[in-house]
Every structure is written in structure tokens, then in C-alpha cells.
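Taking the form predicted alone, here's one chain by itself in C-alpha cells.
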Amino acid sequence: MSKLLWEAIQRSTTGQLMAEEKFETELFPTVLADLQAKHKIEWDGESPIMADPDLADAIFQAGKELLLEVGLYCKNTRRIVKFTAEEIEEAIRTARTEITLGKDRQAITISPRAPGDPQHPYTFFPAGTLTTDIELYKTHAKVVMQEPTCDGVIPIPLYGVGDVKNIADSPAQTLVCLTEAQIMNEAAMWAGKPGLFLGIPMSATTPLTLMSAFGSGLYNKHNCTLPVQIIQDMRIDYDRLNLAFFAEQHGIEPWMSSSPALYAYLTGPEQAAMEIIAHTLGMLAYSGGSLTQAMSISVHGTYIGSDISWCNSAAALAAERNLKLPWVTFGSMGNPAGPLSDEAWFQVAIACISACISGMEGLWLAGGSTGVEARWAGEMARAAATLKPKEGVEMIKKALAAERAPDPAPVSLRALYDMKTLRPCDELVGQYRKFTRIFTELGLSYPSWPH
């Protein structure tokens, strides 16, 4: 457990009082802009990836100074929790740089990897779908877990169970989350992978449900993590601290997560990368965690674009050089274009290449809604692992410039798979083969790709 958890709790009652509006509209953006100017952190508006080691170090230093100068705003007490430089340095020095996820034959140990390291980033596939249909949800989970490149999964939130809606702060949400856990375990057993890493309880939105999800043992310290993520723009509440303490009591790996939104208070990807570092150091201080999920989004809800991929790679490279934490980012495009969309396949490939050349250790929600898309993400992460940063940047530029077919109408899993054998249809396999040819011609290869 972090030695600073109890200090954070104490300082939440003694720190400087400040109105939340003043914190988020005056203090935070002013210090952020000043630090960006001080460290000369600029994006050229064109590059989709940040591969400059010196700039990565500047981003890390700016992010650390952001945490030290601004602190974390506690929403419960309206006070600012600050740490000293010595405390943060100690937290960095004593952080765990290696973790094991899953159990028995499905256990994976994630260790630091530099850009171009032959150890591929691990891929955690999306399992399930947004529905109240339990059988359909389970089938979606099975089609990704059966793939050989499945290193683990991240459940998709369940809308409900039959007529029981997923209602926050009610027993209904606990029921839905426990159903999610049961289905994940059943699907993993069906796939012959009982020890598979099952991510985080995604149908839970409140600490009560998150904690309850571990009471059954379906989710446990071997197969699941507990979210302790910071709230947007340097804010925390007692829910975060309660979750961090619960994780420590039960030996559960904290899931540290930062997802800053571009173009709200943040003026660009430079500031988002700085904030990701500040968030990570803050979570490291109060949770003692290790596994870090970091990605940016736009206020319009998009997950792709050169600004977003630049931010994600910049924060990852800054962390790889200065933190060595197990670092994962978003591995799909997060839109409803569907599994036959060329744009979706290209964006998954770009995310995988970026992870490889930025020193990331994993991708979460890698692929798409089907097993074949998930397979593609896992194979891309393995095929691109040894790319040098310059090679990866050039490949990403070629992928961005490549011709795309217009997006077809989204289709259901039932139209893409034989629901009895769970074999993909010819059209989906054809899309897979099309993209293996495209990236083979760009210089990548994987044993299962047709030659």
C-alpha cells in the first residue's frame, strides 16, 4: 500500500480551501499553460506519434511539476491535497515495475519494455456487448476468448439482466455486475482458459458495487483489478481513497486510469500528455498501484486523430523513460462503424504500432466487437513489436494515407458468425485477409498471415 494514502486523507482535511470552480477554471489551467511554456512542449499539428526522447523527458518533468504545484482537489472537503517533491520521488523509487495478471497457465507477467523490444505489448480484448441479452453477451465473450492471441479481456458493460436495469447505487447494479463476472468466468472456462485475466468490473459505476463484485470470488485478486482512477483534471474524492484502501486490504491490483478530455480546459495534446503524467503520479501516491491505463479523448467523444495518438504516445514514452510502470492504452477506435469498416481496422493497427514504438506494455479493448478483429489486434502487436520508432512512424503515416472503402452499415454478430460453431463468416475472414496483405506489403509479418 502507498505510504501516502493516510497522508492524503489527513491533508484532505487540512489543505488549502478553494472553490471547485476556481480550481478548475483559474488555478489548474493557469499552471498548466505556464508549465507548457516553461518546458517548451509543442506539437507540430501534423505528427501522429511523439518519438522524441528529450521531449518525453520534458513532458514528464512538466507533469510532475503540475502535480506538485496544483495538487489534487478533494471534492468532499473542497481542499487541496499536496505532496512534496521528496514524497513523489520516493513513490517513484518504490513503485512496482512488474505485475502478474491471471493465474496458472493463463498468467502473464508484464515487465517494462523499451521501444523496439521484442516482447510484444499484451492485448486485452473487449468481451461482451452493450445489451440485456445474457446469451448474446456470453457469445460475444466466447468469440474473443477463443482467439490464441487473447492475453486477457475487458468486459463490456451490461445494460441490465432481462428486465432488471443497471441502476447505480442500487442492488440492481450489484446483480448486473455479478452476472457480468459469472459470464466472464463461464466463457473463460468454455475457452479452456480458466485463469484468464478478466480486466475490471465494467458494469459497476459506484464503489459499493465495485467492492461487492469481489465478495463472490468470481472476481478476485488473480483475475481482476479494482479501479482507483482519478477524476478529470486533478480531482479526487473519498470514493477513490476508499477503493485504494479496499484494494490494499484484499491484495487486489489497483487499476490506475487517466483519460483527459481534449479541448475543454486542455488546449491540446501537449497539455493532455502532461496531465496524464500528473494523474499517474497522483494515483501512484495515494494507491500504491502499478498497472496504468492512459489515453486521451476529445470532448466530442472521439478516440482517434493525430492529436490523440500523439498525446497517447507522448505520455507513454515519458513514462517508459522515467517510471517503468506497466502501461496500457486504448486499442480500438471506439466508434460504431462496425467490424467491416476499413477505418476501424486501420485505426487498430495504428494503435498497436504506436504502443510498440512508444514503449507501452499493453492495449486494453484491443480490436473490436468480434474475435477476428481481436485476433488482428493481437497479431499486429506481435508483428510490430520490434519496429524502431522511425520505422513505426513511417508505417503509421502510410496507413493514414491509405485508401479506405466507405463504411458499410454495421452488422450483428449473428450475421458474422455461425452461432453454433462460432466460426466467422467468409466476409469477415476476407476483411482479415485483406488487412494482413496490406500490412505484409508495408513490411510486417506474422506466422498465421497468408503469404
Contents of the next structure:
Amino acid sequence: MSKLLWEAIQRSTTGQLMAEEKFETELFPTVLADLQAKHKIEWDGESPIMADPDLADAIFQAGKELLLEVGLYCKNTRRIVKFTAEEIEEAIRTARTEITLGKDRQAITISPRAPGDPQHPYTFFPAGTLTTDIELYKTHAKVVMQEPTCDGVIPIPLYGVGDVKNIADSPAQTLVCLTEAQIMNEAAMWAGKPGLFLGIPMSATTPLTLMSAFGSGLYNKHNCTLPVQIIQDMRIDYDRLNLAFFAEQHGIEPWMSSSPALYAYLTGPEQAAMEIIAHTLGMLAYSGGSLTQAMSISVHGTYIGSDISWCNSAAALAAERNLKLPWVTFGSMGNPAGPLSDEAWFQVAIACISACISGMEGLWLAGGSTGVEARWAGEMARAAATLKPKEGVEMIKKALAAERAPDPAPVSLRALYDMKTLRPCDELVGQYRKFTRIFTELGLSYPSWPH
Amino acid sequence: MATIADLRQLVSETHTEPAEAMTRELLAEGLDPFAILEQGVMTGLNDVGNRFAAKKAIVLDLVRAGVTAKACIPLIEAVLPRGESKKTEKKIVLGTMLSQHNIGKNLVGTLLSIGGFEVVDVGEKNSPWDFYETAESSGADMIAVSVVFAPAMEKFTELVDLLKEMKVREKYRIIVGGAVTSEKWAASEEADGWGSQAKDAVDLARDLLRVE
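For comparison with the form predicted alone, provide the form predicted in complex with its partner chain.
Now the full complex is given, and it begins with the chain already shown.
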């Protein structure tokens, strides 16, 4: 067992005792507010992107101090696990900055990239759909994986398999999760991409199912990662530490994930960006991971907005300058009106440009589920990779201000694809062509786009 | 001289001790306790809710406002003429299904308590059986369930089925809310009510439990 994981376990039995309510309503918000003021971290209330290197460094320093001063609250023992500055420095110094996901010809090696770096961020599109119909689920996965710019996928959780419901803590959930894994592997084989990176076991909500998924071999250390994500607002429990130990034992890449909620205990995106850094350093200590997925959400129920995108880009830039970890951010939740709406395409484009100019290494595009959108995301990430931050910010502003056609009625995959050949319909291809033209006119280029 | 408007502002700004002191002062001056409660405490609480809706306040402010209101309300209740208390005598079992998330659930609990309901908070990571068992043992009138991720939706269905199987479905009104839920889904699962925001729980409880 790694030294800092062991220390985390030990300190969960010896650290300061505190009621959780006192931790989350007094200690945590007070220290957070003090550090925000000390480091003068402010959002102007409008900018959708944070591209200031000095502010990024301030956010990083504030996040590090937040972890050192507050520590991680262990829900099992009601004690605070603290790390020393030396331990955190060691965790940063020894962190792996380059990782390989996937296997054989589908392997992708993610190396640190700075804003404007020609190496594009990798795009991970959702595979599957919210259903209990496994054939439909598989078809959704296939149409995404067949695209040449599909770098990897992240499954959509399965509600169930036919009559078998996804029941947490029961073998049924394990069965559903194994079905997810099997379908992902079959779809990748069908697409000619065995060994494709398949993200994380999304139908699993408990450590037992997660471990069983890896025990089956369908998900393994080559094609999948194991979530060890921290609980919002600097909290951990033994589930996280057990999963971290399991990942360590089996050589599985931990999926470090931080998802602070704006307007819960955080006053805005500045505090959320600080918390993402503190979370990341905490996970780095207890899991020894590298791959980091960071995003903010809002208690008002949205995954999009200037506040959220500012936070995500700020945390990414702070990490790029100070950690160099493979950094993946959640971008674009799509549009309820579906892939024939302009908004869905603009959202994907904006998320990709933001990733490029924030120095991100990857992007989890949770919205949408058609292959043509996945292709668009991969092409946008490649086309926008070399944008300078100022150029990217200007392009995002133009995209946000651009006129949108009225939303059409949502349509199913069956109406968008020929279900036998899995070729997209003319209307969907037309939408793709329309947006390649729009972004060509805005100054981007990709070999298959119009010149 | 203190006014009810001053108390409203103190509650709105979540200054617990000053609000408590001012409540005592207003009561000592002989002002109508119902006016102090409604126009001072509850309106101040609504102000925070409105600021929250406009992203000018955070959940922690709502929690703190709840703490402030809870400090003032017993002082007012103590001087209300017997029989005119705002307590509803209705009991609600509240908890989160499966998940460890508790922000929304805690907020609902605070607002229901302030609304005069007795809240039996069963906490987080509950199973359908936890809700059923607590409702039976506490003599509850209603069950309020927070559902914040997809697997918990299935568990909510199980809860409704469990209550039917135990032949107690008609004893309890069931309300549900949370990030992944919708009014349509709640209706399809035979919930008696659904809310998109924490404050909706109070209106639902008053309506379904026929509280004036």
C-alpha cells in the first residue's frame, strides 16, 4: 500500500474529531472565503473563460492552502485527515504526467499540453443511451465508435437490462454493469477498434459492482479506469480509500474526479475552482492517480453557463501550469431539442475551444449521443488546438452571440440513422456541414471541411 | 425603536443572535406575535429564498437563515395563546434514497420544520425499508423522498410497491423531488406530489395533509 494512502487511513482514526455540520457550515466556508480574499480571486460575472496565467497560479496556491488548512473530512469516523505541505509536494513531484489509455492500435498517450499546443485535447463522447433495450443501447455505442475522430468513449448508465433493474447493492446491478461492459467491447470490435478506451463503469454505483466489473476482465486496466472520486466539499469515506487500494493492487488507472456544486456551500466559480485544486491534490495523495476529471455543476440544475465554464477553464489552467496532470473536463450537456438543434452544435464547439485554450488534455462531452456529433467534437478539438487564448475567447464570444435557428422537435436515433447501415440521415449530415462552414468562416480549418 | 422590518432584515442577513434578541424586544413591546412570525421571520426567510433563486445567495445562506429562523420561532411560539400555535401536528418522514447527498434534503427539512411540521429525518443512503419502518414506528402522515441519481429512481418505485405490499400505501402521502426527477416521472410512479424546489415541499405538505 502506498505511503500516503496508509497515512490517510491512519489519520482517519486519529485526526481531529468534528461534527460534519460544523465542518461544512463553519470551518470549510470560512477558510475558503479567507483564502479567496487573501489571493484576490474574482470573476467579473460575465466572462465564460479564464485565461489569465497569474490568476490561475493564485487559484492553484489558494487551493493548495485550502487542503492544508481544512484537510479532508472522513464521513466514517468524523475525523479530519490532514496532509503536510511536504507530503503534498511529494505527491505533486511524483505524480505521473503522462498516461496511456486503451490498448494496441487504439492506445492514446495523454501528455501535458499547454494552451495553443498542436497536440489536440482528446474527446470522449457518450456511448449508449438511457434505456433498458440493449440492442438500441449497442446501436448508440456503435454509431459513436465508428467515427474516425472517436478517441474513446464514456458509457451512458444502463437503467436495466430488459426486466433486470439496476438495483444498487444487489447482484442485479453487477449484472447490468457487466452487460454494459460487454456491449461496449462488442461495439468497439464491430467498429474495428478493439482496445478502445471505454471510460469508467457508468452503471455501477457501489464499490462491489465496480470491483466485480474489473474482476470479469471485460473492463480491465487497459480499457477502463476506476473511480476514486472525492465527495463534494472536501469529504471522503472508506469507499474511496477501498477503491484507491483496489486500483493500486491491480494496476488500474484511478479516475480522479471532482465536481463541486456552485451556490451550495460555494459562493461562485472562484471558490469552485479553488476547491477543484484542493480536491485534486487530496486525491493525488490518497489514490496516487493521475487522470483527473474536473467540472463544476450548479445547484440551480444546469451544467452550462458562463459561471461553470469560467470555473472549469480556471481550474484547468491552474492545473496545467502547476501540476501537468492529464486533465479532462466535462463539457456540453447537449440540448433537449437534440442533435438537429443549433444549440447542441454550438455547445460542443464552445466546449472544445475552451478545452484547447485552457490547456486541457481531454474533454468528456456528455451531451448528445450521435456519431456525427462525436465526429464534430473530435474535429473541432483538432481544428482549435493551436488557438491562442485571446483568439479562442473571441471565437467563443462570437459563437455565443451567433444566431440560432428555432429548436426543432426532438427525434430518436431511429429517425437520424439508417438502423441497418448505421449511416446518418441527410438532415443530420446537413447540420454537420452547416457548422463546418460556420467555423471555417470563423477561422478554423480541418482537412475535410470546406475551404 | 425596533420594527418588524428590522427583524426581517436580520433574518434575511442570517444574524442569528441579533435576530433572537430583536424578537424578544418586539414581543416585549407587545407587538402581535403572528405579525412578528409572518412579516418578520418568514418574510425574511423568503427574502433569502428569492436571493437564492437569483443566484445572489447560496444554500449555506438558506441553511443559516433556517438556523436564524429556528432560533426566533420558539420565542414567538411561547407567547402564542394556547391552541393558536402554528404547529401542524403532522409528522413527515424525510430522507435521501440511496445517495449520500443531503443538501436539498436538509433544506426541505428546515423549511418543513419552520412550516410547523414535525420532521423525522432519516438521513442519507436509505433503502425503501428504512422509510417504511420509520414511518410505521413514528406514526407519520407523509413520506418525503429525495432522489438525486438514476438508481434511486428504481428504489422509489420499490418504496411505493413495498407500501402497497404491506397494505399501508393509503396511510401515507408520498412526495418526491431531486435532481433527476420530473413531475411526469413522479406521477408515473404514483407519488402524491412532486416539487422542483425545496420550498415546494411545504406547499405540497400543507395541501396534501389539509393543513390550513
